[in-house]
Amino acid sequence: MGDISLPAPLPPPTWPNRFQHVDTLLDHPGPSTDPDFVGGEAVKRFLREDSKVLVIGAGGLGCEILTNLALMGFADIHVIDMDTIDISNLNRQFLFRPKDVGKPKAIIAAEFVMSRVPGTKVTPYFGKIQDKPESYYMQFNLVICGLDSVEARRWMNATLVAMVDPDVPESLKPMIDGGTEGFKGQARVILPSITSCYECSLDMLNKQTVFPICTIANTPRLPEHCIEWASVLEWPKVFPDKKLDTDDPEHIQWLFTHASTRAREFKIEGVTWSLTQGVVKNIIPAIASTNAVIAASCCTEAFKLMTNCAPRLDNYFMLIGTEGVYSYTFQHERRPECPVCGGETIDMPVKKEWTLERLIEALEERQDIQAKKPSLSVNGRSLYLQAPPQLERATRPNLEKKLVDLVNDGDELTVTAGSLPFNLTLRVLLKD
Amino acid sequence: MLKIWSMKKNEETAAKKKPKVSAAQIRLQKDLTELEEFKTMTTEFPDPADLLHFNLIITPDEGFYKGGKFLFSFVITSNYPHEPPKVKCTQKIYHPNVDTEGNVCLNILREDWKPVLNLNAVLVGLQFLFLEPNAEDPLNKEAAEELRRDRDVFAKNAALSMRGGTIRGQTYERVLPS
């Protein structure tokens, strides 16, 4: 009674049988574990000297996600958030102190888990995902990503299919993709190329709560509506001009006094400042538990995808918490149309001195095509669209053009056209 | 370590290298060249470089707005199609479902939007509110009001207002043309 024990000094980066139970997973394979595998020291060392993964967001599931990879030894881990450290995050991103409020996530997670975990390198960058090209992504072996927007994982799944090359095996990224929304969660494995991806399940999404603008207009029954009425009818007529930022204390607090004035007049109770905050920036409630057991099932398949001791997870696994506790594994399939992995890529030798509509002509008589009417852009510049009227004759001139004034060589042009399913991409190689 | 490099090798669906081109740039070429020819509607590009904003123009030949010359903005975001088009009316008009603002009461465009849908959709839906007005959701509740109340007043006022009239003291632009 009374001891104060003093804190220990850290133990050196490592011990004997300090990962003696990940140990007995890879020392030996066992009944389920792929065949090719050999157990042993090789293994080890991949995992804890030669592996680099990349975590992204440092917020709910992003703190348990670095905590976990790190007391399962994963050695080289990389960070990347946008953000900065909110009060009330604190009941959940265990990594976070008062003292760290305003501060960079990646930045503080990074420097929790250095200290505590011995030996675990984490590089944290506070900043976008945008901001970086191909070749830093590159040089990961995996990416894990405990996002809460659908941009954001439509972006990094767009860039992970993007730079799969057929030729380079060590381009193929697998991205785990944890999920949560209060009760329910989703983890799954997207191996670009291979698996289903991102955009492929992009209509399996709950759909946000939208209400009837209408409603919001005229006949508001909820304090949600009076909150919408404001941001979405009241701020544009009042600031033209200025965009709202939901980030910022003042723009949230101007919708909440309007929200306020217009609940009163139609007798609505419940407009509050943090339900304002919530329903423009629709948070959803968010529960530490429900984040815990996406954390680890992502991280469980890291660890699987990294050493290969045992099956993956294929391809998604959903919680449903919100009735009793149920789960659903099940293999979603790729979809043929899908913009980012679907479609088809040709490569096509044309001559220089070829026209545009040398080009058309020839994509038109192409058996295996089939396109009628293709319209062409490259990298997002229209070369030449069937329609619209208008642009159909802005981009005429083009077809009149040599190929080698328009495109350069080796340039994968999109081909959309009525007849085609999905979008063709087209690689030119220019020859004289 | 990683089993996937061999495993890629044996893939029969082995992709090729896709390029970098976003998933609403291809969306949206494929939405706007497959668009259906409508003779009472017109898209205008300011620029034609620039597919994500572009202006529909739409020119009534039956119905309450009949001869009127009615113009939309239309934005569409990186996020497309998870998102719809964000669509205005940049004129003010006398409409059950179109506010002084702007604003446009059309479910697609709001609650009831799908990735499925696509732009032809949404011009058909635009197309038809012109037809059609919805009295039962109303933007501009006293347009909507005198048109369940009252069509031939209705029809009237709405004429009125096509003219650049002044109805109950709001004065609205003259979508005829010159």
Given for the second form:
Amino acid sequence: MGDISLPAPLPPPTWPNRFQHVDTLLDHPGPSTDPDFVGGEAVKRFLREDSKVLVIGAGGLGCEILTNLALMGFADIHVIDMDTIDISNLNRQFLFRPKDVGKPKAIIAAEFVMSRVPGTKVTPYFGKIQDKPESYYMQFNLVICGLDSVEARRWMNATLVAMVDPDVPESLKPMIDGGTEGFKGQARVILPSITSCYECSLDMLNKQTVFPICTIANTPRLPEHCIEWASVLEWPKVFPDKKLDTDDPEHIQWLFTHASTRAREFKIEGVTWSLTQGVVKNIIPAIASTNAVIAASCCTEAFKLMTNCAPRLDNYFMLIGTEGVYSYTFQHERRPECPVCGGETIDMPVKKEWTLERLIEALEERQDIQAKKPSLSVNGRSLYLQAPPQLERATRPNLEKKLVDLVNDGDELTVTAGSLPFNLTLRVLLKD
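I have the form predicted in complex with the partner chain already, so could you send the form predicted alone?
Shown next is a single chain and nothing more.
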């Protein structure tokens, strides 16, 4: 993993009217042109020589985004992806071929685009977005996310919001976020500290299916129950000090093998490799046509932001293709208590008889927080720590204690979790 140096891009061809389809929009103002738009050579030069765009994700959505940007004239593109190419990707990720299976997506996508669109420079990074410091993200004019992970989106969103310095206008980096779920998709434009951010809309996400532990452990009826048993119960039992990596093929194979064995014991059919991967990663089947529509929307917004040739999306576009083709655009409002861009403390009404364990369950259930395995402290005192093991054991007795014995009404709790890219502050309001 790391930064990769690729051969220099092919020189741009000299054929006339190469970008005529784009120049039509950039030469002269139109009826919907933004008031700040100035047509002509300067804006075309900025787009094709000076602008720098970061694409996060080189999967189904990312491949389409990279292709569109290159064909629209963006000449300096960077792409980050930590994944490698699987044979199951080839039906919808059209920059890859069978010979590429096992290779890094970011590198192969960059090589393919540069070989097919002369004059385009694509710089790949095979790794995680968390590997890069703020200074890395500061070099870009905008960021386009084509991710399949809520946690990664939350991290990127929080990073871009934290980078904003009111005295330095260049520190504001627009974030265009695209996502698809089968025949449904969405694209949105986020101006950090100005519009609603990704964290503001967490409550709009579909709640993940949770299977009762008792069913998983004792009476499995579905192939998903067997897979959950292998990942939630059996893996920690066999590997107590090893974290399950859902991006590691060897870990998925282990889960698939043990889930298949359990399924045979209970005469359950349907456990497959793809289902195993789908359950543990919460994967929803991807549709190539949905990716194409959402990628087109994202790239159109990038083009408008870079050129001011038309008003930007304000700020949320939804596509629903399950029963026809329906789209809807609306302005998602900022949430005053958003822990990333709002600045206000979140009030958490709780019952006095609740235990600390019940509070933690409530935090994990709240759609607008989505804290997985949270640790809690109050006034510098640890209430419960998920890790390391010795501190978890030391604070475990607090789980059974009532909140009234641990905190006072109005106390502010600090919540940390691996799924949170920030420290969350909650004001506890004790109720009868």
